[in-house]
Structures are given as C-alpha cells and as structure tokens.
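Coming up is one lone chain in structure tokens, specifically the form predicted on its own.
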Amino acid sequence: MNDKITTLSGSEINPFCFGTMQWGGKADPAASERLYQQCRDAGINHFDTAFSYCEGASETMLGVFCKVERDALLIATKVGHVGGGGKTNLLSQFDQCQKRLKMDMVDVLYLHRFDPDTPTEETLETLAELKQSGKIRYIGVSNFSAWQGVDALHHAKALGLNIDFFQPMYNLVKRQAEVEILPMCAAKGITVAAYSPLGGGLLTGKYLRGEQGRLIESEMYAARYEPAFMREAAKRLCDLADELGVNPATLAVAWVHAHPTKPMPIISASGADQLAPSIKAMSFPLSEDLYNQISALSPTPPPATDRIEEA
C-alpha cells in the first residue's frame, strides 16, 4: 500500500476497507449504521461506495454516518458504470456523489470500469479537473486490465497525476490479478484494494449449508462462480477451516491480504455477525506454510508469457 495516502487528518489507511454496496439493500440503514460502527471500532477508516450502490442510498447513509468525524476517515466512491467514461457523465455523477455524501471533496474517485468507447485522454482530463479544483484527491480505476491501467497511468502522468488506487476482483477463486495487476501496481506504487475476497460468499461455505445468497439470487454472480473447481475449492477451504477451528472466512479474507504485494481486502457484509470473521482476518496469523497450503487449493493462473520454462 502506498504509505504517502492518508486522511484528512493525515492518519495512514488502516489496511482493510470496508465496502458499503449492501448499504440500502440488504442492510437497512440501521444495520447498516451498526455495520459502519463495528468497522470504526475494529480501526477501519476506509470506506467504499458508489453512484450506482442501491440507486445512491448507500452512499447517502455513509454521508450521514461519518460526518462527525469525515477528516478521520478516506471516503472512495466510483462513477462511469453506466453512461461511460465522457466528460458530461463522469461530471453529472460526481456531483450526485457528492450532494449525496454532502461533501465538498471525496478522497478517492475511481472510473467504475473501462469505457472502450471514450478516450482515454477525455476521461483523465476529467479527473484531472476534478482534483484541480479540489474535489477529490486519489485518482483510481476499478475492473481494468493490467495494459488498461497502464495506459490509464501514461494519460495521468502527462496531466501530471498519478493513478493511486488500483480494484480489480481477486479472492482464492479469481486469481487472475496475480498474473499482471499486483505486479503491476506493486512496480508503478499504485494501492490495490482487492474486492470481493469471499467470492460473493461462495469461501465462507453458506452455499455448501444450502444457505440464500449472490450465487443464488443474481445470474451474475451465479455465473462468474460456476465453474466447479470454484466449489470443490470453496469446501476444502472449509474443511481446512474446520481442522483449524477457524472461521472460513477469516481464512479467505487473510489470505488476500498475505500476498506478497498486499493487496488491501475490501470487506463486507449485511449484519454485523456476517462481519465479524472477515474483521477477525486483520489480526489472525497467516503464516506462510498456511498462505501456501490455502494457495494449493485452487489452481495459480499461469504465467504472462509463453516461455514458462523461465517462469
């Protein structure tokens, strides 16, 4: 993580952050409130949003829930998901974020996804412009490549930004960001916060207890966790958890962070004791023998290059 980013206040990024997409969904604003409290109390002071979080609920409580002490805390919140990546769109929505957060400055601003269809150049020009004036002050891009992100980096660079905040997907599962965005972002001094390290739940074994959840509900994610070594991965995940008296999902979440690149786990959860084991990932020890043996239970993607024999 890099250590130049911090509050307000000046305070460092508590290494986890929390990720508030269930806020005004399957958390109610009293839920979420006791969400946003356990996260303060464990240390948290990371909070991630989204214009397009729960029609702007989410980012509306997170607004409300942090107001008494906004210097304390990095707030990120993310436009272009919809309507692309242009000037009017990413400017139309950031000042929606910002009315809804009642902010005049958001700490982290991130391009939700990639838009094929603008310039590059016109969306950095964008962002450009918003941290000229003072409104925002990290720069990030979300579900990019690693050349995606790259070229994003070259764009800032001659504008003289940087791209600070790098989130891509990544859990025992969706592995593919080892192969170029950690060593990517870890090269370039970019921060990686890493969403989704419970796989939609699939590693914290509710769906082996024939429990409801994303993978049932969403076609979206029942696609993305369909493959069936995802799910034998999931249970032997579990079954380690058992011999370990530990949690499965303090197992998934710990492992993310254990990578030698540390990427920073955006947590979450809908009520508080769904909460917990990923809050008790921040202090569980991982050793290495134990990294390498969860790492074994699901496939390592292979190399960015033909020539694995140098690999």
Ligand SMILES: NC(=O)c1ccc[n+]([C@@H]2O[C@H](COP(=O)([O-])OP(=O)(O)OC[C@H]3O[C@@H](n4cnc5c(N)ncnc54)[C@H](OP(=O)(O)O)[C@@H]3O)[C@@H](O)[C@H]2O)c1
Contents of the next structure:
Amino acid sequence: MNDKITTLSGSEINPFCFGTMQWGGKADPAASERLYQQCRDAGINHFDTAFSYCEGASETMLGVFCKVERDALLIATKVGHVGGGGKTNLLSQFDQCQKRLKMDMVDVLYLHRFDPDTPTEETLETLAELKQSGKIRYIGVSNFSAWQGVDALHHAKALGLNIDFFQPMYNLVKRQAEVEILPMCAAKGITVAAYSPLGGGLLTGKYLRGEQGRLIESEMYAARYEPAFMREAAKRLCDLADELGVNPATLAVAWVHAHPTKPMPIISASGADQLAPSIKAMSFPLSEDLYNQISALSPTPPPATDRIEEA
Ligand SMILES: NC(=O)c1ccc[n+]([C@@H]2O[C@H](COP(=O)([O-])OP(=O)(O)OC[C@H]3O[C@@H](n4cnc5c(N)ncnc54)[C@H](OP(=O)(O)O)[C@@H]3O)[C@@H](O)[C@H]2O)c1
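Let me have the form predicted together with the ligand next, following on from the form predicted on its own.
Expanding to the full complex; the earlier chain stays at the top.
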C-alpha cells in the first residue's frame, strides 16, 4: 500500500477493502447496510463499487450509507466494463456514477478492463481531465496485464499522472498475478487491491458441502473455477482449516494479504455471517510456515522467464 494514499480527511487506508458487488443483488438494502456497518466497526474505510454492479444499486446504496462520514472514506468505482475506454463512454458513465453516489468527487476511478480498441492515450487523457477538474483523486486499472499496466503508466507519466491502483483477480487458485503483476506493482509503487480472495466462494468449502452459490448460479464463475486442481486445493484448504480449528475463508483471505508485496484483499459477502471469517483474517496471525503450507496446496505459476530450475 502506497502510504501517500489517504482519505480526503487525511486518514490512512486500512489494508483491507470491502467490495459491494452484491449490494442490490443477493444483499438487499437492509443486509447491505449491516455489511457496511460491520466493515466500519472492523476499521475498514475503503469501499469498492462499479458503474456495472447491480444496475447502479450498489453505487446508490454506498452513497447513502457513507454520506455522514464521506471524507473519512476512500470510495472507488469503475467505468468501462462495457462500452470501452473511449472518452465519451468514460465521461458519460462517470457522470452517472457521480449522480448515483451523490458525490462531487470519487476518490478512485478505475478503468474496469483493458480496451484493445481505444488508444491508451485517449483513456489516460480523459482520466487526467477528471483529475484536473477535481472529480477524482486517484487513478486505477483493473483486469490489465502487467505490460498493459506499464504502458498505461508510461502514458500517465507523460501527463504528469500516476497509476495509483491495480485491481487484479488473486486467490489461492488464481495465482497468475504473482508472476508479473504483483512484482511490477511493487516496483512501481502501485497499490494492489486484489479481487475474489475467496475464489468467488470456492475456498470457503461451501461447494464441497453441496451448498448453493455463485459457482452454481453463474456459468461464468462455474467455468472460471472448474479445473479439478482448484476443487482439490479447496478441499485441502478445508482439511487444514479443520486441523487448525479456523474457518477456511479466514485462511484464504489472510493468505492473499500475506504475499510479500502485501496486496489489499477486497473482501465481500452477501450477509453478516458470511463476512465474519473474512474480517477475522484482518487480525489472523499467519506464520511464514503456515503461509508456505497454504501456498503448497496449489501449483505455483512458473516465473515469467519460464526457467523453473532457477525459481
Ligand atoms: N474488477 C473486477 O473485475 C472485479 C471482479 C469481481 C469482483 N470485484 C470486486 O471484488 C469484490 C470481491 O469479489 P468477490 O465477490 O468475487 O470475492 P470473493 O471473496 O472471492 O467471493 C465472495 C463470495 O463468496 C461467498 N462467500 C463469502 N464468504 C462466505 C462464507 N463465509 N461462507 C460461504 N460463502 C461465502 C459469497 O458468495 P455467494 O453469494 O455465492 O454465497 C460471496 O459473495 C467485489 O465485491 C467487487 O467489489 C472486482
């Protein structure tokens, strides 16, 4: 975490963030507000939303819940998941984000995903315009590869800007970010907010118990977490958690944050009971031994050079 990043009122950012993707979906307004309060009680002051979450309900609720303490929080939203990274699309989506959030300024604005059809200069110039007019404070990119991030950084620097946040997927069974993204961000001083620390719920062990959830309800998530080694890793994580008398979700989230580059896990849940073990991860003492034991439950991705004999 880059320590120059603060809330508007100057507070440090908690090393864990909460993602509001379920607000207005599985979490109704009352459940969402309880989740918000649960996070605030735990010291979380960074909330992640997006233009595309639940047709705007997530942003609208976040705007309501945080109104009385707005300046004490870091609010991040994302644009360009659909419609690309061109100026017209970004400005029109961001305008709607601001209206839903009821905020003159949004702390972090991410480009939600890389757009191969728009010159990166155009995207960065648009973000520069938003920053210069005081509508955003920090710039982020999500679902970018490391080279796309470095390219964006190069264009940002030419405009006197930074890429402040990177938002990749990262969890025990999705470890691609370890190869280039995490080291690149550490080298360039970019803060990493890692999404899906529980593998969309896989690492809680709920699917081993035959419970319902996203990996059954969504074809996209079912395909993402289909490989047999992922199910096997989840099972072995649950066995280890049983031995230790701890919830597997606590281990999974603590493991993400224990990477040497200290990514910030974006935790999430559709209800208070679900969230509790992820919050416990904030204070769970994960020893180096246990970190290595958990890492060994899934394949370590080969290094970028592919010279595994040297890794
Ligand atoms: N930039 C991007 O493209 C992107 C993509 C995805 C997410 N995100 C952000 O990252 C945040 C977190 O992502 P994520 O939701 O994928 O994170 P995750 O931690 O991998 O999965 C959270 C889901 O796991 C299940 N769960 C959580 N705790 C549980 C427990 N104790 N027992 C059983 N099930 C449990 C719930 O799913 P069920 O509802 O199925 O029970 C919950 O919604 C999102 O809210 C969003 O802000 C960003």
